[in-house]
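Here we start with a single chain on its own, the form predicted alone, put down as structure tokens.
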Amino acid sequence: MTQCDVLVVGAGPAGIAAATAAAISGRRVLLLDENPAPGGQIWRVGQPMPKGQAEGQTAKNQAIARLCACGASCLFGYSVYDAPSAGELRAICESGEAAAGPVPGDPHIVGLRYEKLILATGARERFLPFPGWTLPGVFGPGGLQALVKGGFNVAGQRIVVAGSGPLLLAVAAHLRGYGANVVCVAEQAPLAKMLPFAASLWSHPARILQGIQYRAALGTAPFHLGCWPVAALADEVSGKLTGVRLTNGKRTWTQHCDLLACGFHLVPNIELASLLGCAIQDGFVKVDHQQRTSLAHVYCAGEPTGIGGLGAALVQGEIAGLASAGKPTDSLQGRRLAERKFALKLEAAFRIRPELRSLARPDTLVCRCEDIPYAALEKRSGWIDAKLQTRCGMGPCQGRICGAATETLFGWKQTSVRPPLMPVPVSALVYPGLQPVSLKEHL
């Protein structure tokens, strides 16, 4: 059993900021993440960025340098799967050399006891079902970006980036930097919503400049507003992706491509917060001005409290770290409020349009883990009924993909979260002790 004053779950920007602030304030801090290194999706370690595409690296390097110097301990490659009692979590590592348990091949299991807990669990992409969305060659934009950073070669590949959210433009620019031929970007949000959002950024010149740089990186590739995919197309013989059918509501056309990166903004990772009993409001973890949840000893920062981007994650993480250590946060409240207002503008600008709820055909898979088609779900009365009658949401992803999809399609809410939060082996019932190492030692 590992003991700490402050346990931070999630080592993205919010988690890094929280761990650093708490450790500098004199607390014993343990930072845990399922990835092999700190950074999260936005600061993911991978292949070096091409020349001219290294934005954000300075901020990342500075944040990790501060983390290294603050004295926080870390466990990387570990996923939290249970909260057996108050003030205790259990985490598991099943990959790499760290997964060598007492019996060869057994995973490492570690018990974590804490006085204060900071949840910085980030977000995942929202996928909405349409014909062909499960074909090989169809990725989430963030997922494809992560693969490219890991060495997946997209040089010369024709790629359509589609869906919704500011991630689309950023990913498209990054893919161009790695040599991809981005043939177009299709954003479902209409011009009528994007113009007010763009106009509201006058007080955020850095964000305006970043958007201009991303658009310039695309060159002559079209950027379609009010446009969305209705079907991914494949060769009948090979099954290989050949293109995507796009529409703007008035006309429909086929765009040939080798890869399709399609995702509809982000969904917060709130499963652990729900398991602990934190109050959820409008799909996000409810927090006060100090990032404290409805549980006095639990804080939450970053995307689980509202999709707001890097700036929100950093300031919320710092506030949570200071508050968990009993330090004042007054000087950061102005930034926190400004970032919250920006998050609300994001939500309004990229709200899913009604047409996307009717893309699936009767045979279109909605739950990919259990192969459940749309026709089997439209007869059901809610999430629990669908699980009982079809096994929707009972596969390895535990409803993380189809849960968000069925909420958009049918308005269903996931009404319960139970341990384990992920599939685990029977050996997870008995776990040995494990001592964390310093981040300097890890790196």
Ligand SMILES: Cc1cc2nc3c(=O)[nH]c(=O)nc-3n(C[C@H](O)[C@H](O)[C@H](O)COP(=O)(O)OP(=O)(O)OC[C@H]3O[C@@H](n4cnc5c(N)ncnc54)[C@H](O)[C@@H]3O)c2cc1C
Contents of the next structure:
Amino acid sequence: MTQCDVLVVGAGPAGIAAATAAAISGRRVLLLDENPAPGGQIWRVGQPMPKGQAEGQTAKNQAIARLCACGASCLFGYSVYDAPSAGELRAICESGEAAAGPVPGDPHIVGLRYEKLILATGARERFLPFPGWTLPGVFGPGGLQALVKGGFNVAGQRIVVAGSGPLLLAVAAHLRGYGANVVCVAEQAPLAKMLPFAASLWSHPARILQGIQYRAALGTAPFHLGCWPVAALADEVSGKLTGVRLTNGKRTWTQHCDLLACGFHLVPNIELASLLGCAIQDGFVKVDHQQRTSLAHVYCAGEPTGIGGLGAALVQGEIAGLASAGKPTDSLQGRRLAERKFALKLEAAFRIRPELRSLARPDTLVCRCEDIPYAALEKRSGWIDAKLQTRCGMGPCQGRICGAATETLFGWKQTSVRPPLMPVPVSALVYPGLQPVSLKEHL
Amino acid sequence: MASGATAAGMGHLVVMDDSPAQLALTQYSRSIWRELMAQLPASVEYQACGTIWVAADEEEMVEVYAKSRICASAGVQAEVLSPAQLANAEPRLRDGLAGGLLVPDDGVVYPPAAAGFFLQQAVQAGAEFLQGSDAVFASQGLVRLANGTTLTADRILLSPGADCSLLPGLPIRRRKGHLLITDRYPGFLRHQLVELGYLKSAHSTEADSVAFNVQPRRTGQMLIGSSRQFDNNDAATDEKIVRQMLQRALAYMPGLGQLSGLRLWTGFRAATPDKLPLIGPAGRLTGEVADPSLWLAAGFEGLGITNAPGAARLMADQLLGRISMIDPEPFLPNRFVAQETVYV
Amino acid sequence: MSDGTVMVFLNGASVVVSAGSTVAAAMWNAGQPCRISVTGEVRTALCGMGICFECRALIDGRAHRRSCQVVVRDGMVVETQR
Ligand SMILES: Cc1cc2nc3c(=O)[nH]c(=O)nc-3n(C[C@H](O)[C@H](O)[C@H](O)COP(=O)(O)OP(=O)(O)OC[C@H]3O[C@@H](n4cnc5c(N)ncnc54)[C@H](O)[C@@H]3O)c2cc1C
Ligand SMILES: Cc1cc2nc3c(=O)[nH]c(=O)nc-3n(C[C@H](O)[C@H](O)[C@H](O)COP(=O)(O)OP(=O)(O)OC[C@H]3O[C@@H](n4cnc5c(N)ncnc54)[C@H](O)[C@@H]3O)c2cc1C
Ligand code: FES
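Switching forms now, from the form predicted alone to the form predicted in complex with the ligand, please provide the structure.
What follows is the whole complex; the chain from before opens it.
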């Protein structure tokens, strides 16, 4: 069992800021993430970008340098999958060096004891079903970005980036950096909603786009506002993606492409907080001005408390780190408030339009793990009923994808998070906490 | 619908022989399931996979032979397996087991869909289904719902699973169980496997217990059980008992350890002191004065899916004054009233 | 291999991929599906971050591994999850 004063789960900007602040305040800190390196979604490491400098490198490098100097221990490649008792988490490493135990490839399991816990588990993309969304060649924008960092070759590929959220432009810029031909970006939010906000976004692009210039993101490609995909099209023989039908509500047209990157803003990762029993309000983890959750020893920072982007993640993380160490956070409260206002604006600007709820046809799959079509779900009375009667949400993603979709489509609320938080080998539930871990080597 | 134990249970349709009455009811019920087979929609996932009772040692083999004699005299098909036959039937079991008993006509269903099928039949026959509001009062032909609705009837059938809030006087205790479902591994197993020690576990009336009990689902998933805990009303999973349960499973079948476990959950069985359900008029079980309007179908412990069709027939027979295929006497709720009278 | 590449076996064919690639990326680049869905559809990665389980593959004999979370190793044997 590994012991620490402050355990931070998630090494994105929020977690890095939290770990650094708590360690500088003299706490014994352990920072853990399932990725092999710190950075989270926005600062994910990977294959170098051939064209130009990757975005936001300076902010990232500074944050990582401070983390390395602060004295926090780090554990990367480990996913938290269970909270067996108060003050204790279990994490598993399924691949990589640590997993090379006596039987190669066997998972490595650690038990972690903490006095204070900071949850900085970030967000994932929201996917909404439309005809063709399960075709190979259709990805989440952030998903495609991550895959490209993992060696996925997009050079010369014609890509449509569609859906919603500031992420679309960030991803478009990123894909262009890897040589992709971004043919257009389609944002579902209407012009009227976007314009005043967009103006403020572009005047402070660093807030959300980390210094990417609007034009750099797009090149000569058009940016359609109030425009959304209605179907992804494939060649009947080869099954290969050939294009996407886009609409602005008045006109519908086909845009040819090789890949479609489509996601509708973000959904917070609140599963660990729910498992622990933290109060959830309107889909987000409820926190006070010190980032404290309804549980006295548990703090939460970044996207799980409200989709607010990088700036919010950094300031909330720092507050959570200081507060967990018993240090004052007054000097940061102004920034926190400003970021909160910004987050509310974000939320309003990228609200999902009602038309997106009726894109699925009766035979369009909604649950991709179990292949459950829209027609089977339409008749159900709620999430549990749908689960029990159709198997929707019963597959390995445990409703992470279809749960967010059915919430948008039918207003269903997901219930009861159960261990394991993500699928783990059965043996991980049998012999947990027995394997020692040497911390320093993971930094 | 199907939100109680039915949403949490394993759905093993199994003949159990721990008492003559239990044997009669499970055997009768299983025969009805087999009659229904052709009508069940695919979502019910009916599989005639059979049960293998696994014997770890010679002592348990003695039980295998005893069980096989009981089956033979009741007309339940069963076949004693040698160690080699057992290994051949289920190669993933560990070496060195003593043998087993194959009961080929046992089966498996997916309980929530089975309940959905029965409900659909009831509605087609004219029943009305009200959902979304709890009954907060039921007595003397009157039922009141939490939303204020009042219903009247000549007979009120209470089948509340392990939720006894309406009738706190029922001789029912909640018995918690855990299950783990895996991802899909088609062909990993062929039969539902249960260790003979299960019988000790299921019958022990006080201590917490675990047993090796694993079921292949038609999806290719493995459902791994089982545990039994009295007086634990917390629906959260209990890591200590989960560990014991899975250790037990891995001791019989080490290969289960590598399968990807998707979800762990708990459910509550409704246990009666004599391990038989309550089927029939509530009589004086619910109060000093008998309430002729109240009827019960409750207390099914770990056999409520198996016994559902048999219990339904017994109930219908009593309501209509028909003669039943099996003796309804051992299941009449008033057996507990009579007992108390003797004590007093 | 010392030139920054490794050799992996994807559905029986040997493929050279850059070291540090994820298995999901290697499979896409080689035109191999990650998995065949419950009703027989071809699927590849979706979320790229270990959440959606669309990229499950059989990796070195272990079923249902999320290929977007696994980095290629020399000699790794990968098959489409069926
Ligand atoms: C796919 C994706 C791509 C994005 N790309 C960009 C971009 O290019 N530009 C941009 O400006 N914004 C991007 N964003 C938005 C960005 O996430 C936020 O703006 C902000 O950076 C969030 O910081 P965070 O620390 O709250 O969360 P994150 O950066 O998401 O960090 C959360 C971390 O927690 C870890 N984690 C979660 N659960 C567990 C667990 N159980 N065990 C172990 N570790 C766990 C995750 O692996 C992750 O590293 C992206 C978001 C997503 C979902
Ligand atoms: C872990 C586990 C494994 C099992 N394995 C098996 C097995 O393999 N084979 C087998 O045959 N059986 C098994 N069982 C047992 C079986 O699942 C149950 O016996 C059976 O589901 C009971 O069905 P029921 O209709 O009596 O109760 P339930 O399914 O609990 O249904 C009762 C219903 O009544 C409703 N209700 C209760 N009170 C009120 C009220 N006041 N107002 C309105 N509605 C109310 C509830 O919401 C619920 O929907 C298992 C049980 C568990 C827990
Ligand atoms: S692509 Fe979603 S889990 Fe790998």
